[in-house]
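Given next, in structure tokens, is a single chain: the form predicted on its own.
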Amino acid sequence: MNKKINCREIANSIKLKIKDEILEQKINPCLEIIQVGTDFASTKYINNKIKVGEELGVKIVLNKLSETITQRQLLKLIQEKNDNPEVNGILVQLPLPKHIEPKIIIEAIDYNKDVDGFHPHHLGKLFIDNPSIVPATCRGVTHILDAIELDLCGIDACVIGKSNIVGKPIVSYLLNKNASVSVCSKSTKNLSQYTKNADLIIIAAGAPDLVNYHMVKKNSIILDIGINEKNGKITGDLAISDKLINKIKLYTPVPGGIGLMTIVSLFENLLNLYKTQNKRK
């Protein structure tokens, strides 16, 4: 039995639906991407987004800014995009230089154009189980859980990582589905005490090989969201081994896993924002 979840197949299915809807309605949603600096990983991720956007028929405008730009100048640019009716989605690629406060930038984006779903408006609606735009990685996770037909009601889940853009939204989603959730981090003492009891483990800690064979329950499902560079290769937070694969039920690979789901979910959000904006018109 192949225990690797085929995220590419799930992502392609979602892409097809988005593309069909764009073609059928003869629309051309516009996404503005703002990149500050020349971080290699960010550039690679943006290029992947542009590639998918072009496949879907989305108009993408890339604003490449010097990392010496001031926070004030960046906020002014964001306001210009907020005020432009031709712009349907705004994405500011993280991380930002140290002199720019991400929280201020995220909150400056009009939530009606917040394609990432990081604005407090969207996070608050997810928290009260009335989501509109769900953070893209969290939405990607939900698509995977739907695809494998996992009933979340009553299961024991362990989420490792508690960031506002990944961990916390996923925890809110799982709680809304009546799962019992343990929230941990890479610095949690006796981490295996939590992972060994979990039917579902979602790792978003950014720590290579954090979870291994000895730390997981038989027939558990593991979604690896970690992206790390180790010995010149991209790796996740899960220490993959034959013993681990034989022990668990399903897992997502890195690369070729959650990253694909995050990108297609981003364009799903863009399409939803476009439709909402045009309803108001």
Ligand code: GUN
The other form holds:
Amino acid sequence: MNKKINCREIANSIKLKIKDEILEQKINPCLEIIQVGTDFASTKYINNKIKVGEELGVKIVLNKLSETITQRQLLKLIQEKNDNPEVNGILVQLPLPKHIEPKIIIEAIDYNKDVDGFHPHHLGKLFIDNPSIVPATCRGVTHILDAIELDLCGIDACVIGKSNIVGKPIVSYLLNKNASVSVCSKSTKNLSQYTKNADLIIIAAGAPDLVNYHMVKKNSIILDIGINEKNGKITGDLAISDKLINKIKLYTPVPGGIGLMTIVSLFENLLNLYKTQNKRK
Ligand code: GUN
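After the form predicted on its own, can we look at the form predicted in complex with guanine (GUN)?
Complete assembly follows, chain above in first position.
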């Protein structure tokens, strides 16, 4: 039995829906991506977003800025994009150079144009179980959980990673669905104490092989959000082995897993922002 969740298939079906809606409504949403510096991984992620955006019929403008741009200059550019009615979505690729404070940049983006859903307005709404724009990786996770028809009510979940943009939104989502959630990190002293008890493990720690066969419960479901480079290859945070695959129920691969879901969810967010801005149903 294939225990690998087919994220490509789930992502493609969402992509089709977005594409059909854009075609049907004859609209052309515009996303402005801002990249500061030339970080290799960021360039790769941005190129993937541009490729999917173009397939969907979205207009994407890439603003490439020098690593030495000041925070004030970046804030000015964001304000221009906020004020431009032709712009429906704004994404500032993270991480930013050390002299720029990401929290200030995230809050400077008009939340009505925040495709990432990182603005405290959106995070707060998710926290109080009245979500609007959900951070794209969390949204991607929710699509997977829906696709595998996992009833979250009453299950034991373990989330490893507590970032504001991935771990904490996922924790809020699971709590809203009445799961019992342990929140861990790669510093958790006895991680397996938590993972061994979990029906659902979501790992977003950025630590290769953090979770292995010995640490998981039989028939558990594992969603791996880690992206690491190991011996020149991209791997997640889960140590895949035949023994592990035999023991668990389902898992997401890396690459070809959550990453695909994050990108399509980003464009789903863009379409929803477009509709709110234009008051379309
Ligand atoms: N860097 C890595 N992933 C992301 C993302 O989803 N959004 C932004 N803005 N930066 C990122």
